[in-house]
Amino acid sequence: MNRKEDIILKAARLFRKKGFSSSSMRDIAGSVGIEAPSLYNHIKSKHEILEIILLEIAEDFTNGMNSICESDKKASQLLKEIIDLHITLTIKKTDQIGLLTHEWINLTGAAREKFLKLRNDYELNFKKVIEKGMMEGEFKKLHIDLTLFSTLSTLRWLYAWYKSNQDMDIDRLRSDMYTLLVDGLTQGLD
């Protein structure tokens, strides 16, 4: 890992704990173990760090979703793959994911526009998976936006639960998430 990557990772942890606005360049430098002026050899600003963090994780989700949606698998299998994507990224990038929900509002200009486009594309593809399952009779016919919101909320906040439960067996986590989210949409169909 190079110095810039170390700065980004430690800043993500700091932003998650203290919030972006409450974290200073001096705080970031301290977490990396360098003087604040030395940070500018690697990055331009605190905003650049946030942009890198949020755009990278948004691209990870969007690229993963695009790859999943290229398949002609059944909607329940696609939903399991989306759950896997969230679990994998939650495990690998817990701090970065922790910033998605609230800190994106601190993005400005082109970075904000790009982030919102990535998020909207991701949500649109997610909605298409749920609609596919409903149209093909694999999922219960529920209110589509409520179903999307409920499922996404569970997946988006998984990082908060996982941070305190990292000792849970990953296979058990996947299985339980499938049961909660996939079986909840499929069981009890007429």
Second form
Number of protein chains: 2
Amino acid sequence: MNRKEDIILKAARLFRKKGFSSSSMRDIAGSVGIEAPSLYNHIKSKHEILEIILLEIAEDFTNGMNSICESDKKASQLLKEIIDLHITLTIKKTDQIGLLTHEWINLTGAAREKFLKLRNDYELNFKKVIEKGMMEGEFKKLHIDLTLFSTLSTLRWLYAWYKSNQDMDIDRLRSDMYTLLVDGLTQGLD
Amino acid sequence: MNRKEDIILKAARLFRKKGFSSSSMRDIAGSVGIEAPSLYNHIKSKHEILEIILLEIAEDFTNGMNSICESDKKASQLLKEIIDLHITLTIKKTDQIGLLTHEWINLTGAAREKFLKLRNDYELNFKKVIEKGMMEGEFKKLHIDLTLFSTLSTLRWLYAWYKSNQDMDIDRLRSDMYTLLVDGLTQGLD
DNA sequence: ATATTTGACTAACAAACGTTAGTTAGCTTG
DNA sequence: CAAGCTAACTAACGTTTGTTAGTCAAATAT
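Return the form predicted together with a further copy of the same chain of this protein as a structure block, the form predicted alone having already been given.
So here's everything in the complex, that chain up top.
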């Protein structure tokens, strides 16, 4: 099964560089070092490759979020843990995360529905954390969806920034993200 | 020339929904209401459509940024004007902006170089505003690139949020964005 | 040692792709 | 009114696409 993992990995890298639709099975095979038809000894279709990549990383996020939400800490602490989750996954699976935001449009049928459900649940849990912070007076009272969207877009774009700044100290990254995303919400309260 | 504009507009909508590579010339023609070969009476190639869309919106941003940077106001004021620029363009050209962040990978040759130069210059000007704010003691001193990237990703993702919240009051959106992106940098200074 | 499975290969398919050629109806211009 | 231009059409092109069929050598299991 090492081959299969290699195919998925190389495909993810290619999809990120050229996009899913612009990457052919011959491209993928070439970057693995085999011929295109040989791919089908390991995967069912080109679409299945994308499904595996996207659903795996979506489930990583869902699992991480669920275990964070189980506890009843302060909202600011929960937010920090969510930030940690994003940083950890970004470092571990940079290429896959780069596909999350846009390439899901190439999913169809059940895979598409499942992916969107995971994403929606994730955002809903995230939203609850922000609402909690605002309700308990820890966060500024802003438009909730806009705050969610703003925080999330920074976290989602981390991968693009990380790719060209891999030398940065992770602890520094973490603490600056806290300042940017948490302190911005908690400080300056009137 | 009305047809040409219509083609560009319909193509932008299609590209955003299905991606550039997954949208065929027959798809585009269909959404315009003509046959695929008739497109070539108005445009040179499929790639040219993407180039027109991306370079036009990139130049909109560049022009906006340049006229903002001409003045010597406080950094916080400049940042607010940059936010205004993003909001204005997002409302006026939602579909086109949705392509900016990812579909440029389908550009080749001179168009790609030109686009990336525009984008890079834009980010450099943006960075100067943030640096100015930090140097003059108006903004918190954080990792500059990370701050830039965080602010920019929120602004770049506005289009996705706007699409499903078109009923929101623009002035409310503007003021909440100020709070989120400007106050977060200025408040809580030690 | 024999049988079976694995995983690579070449050949090839049908469909879809961007695009060109050639034609024609209708509008614009002298 | 005639000439030329515009912008649509159909037919068809050569490529590239994802994928299937069939083959075969090496590894694995019995």
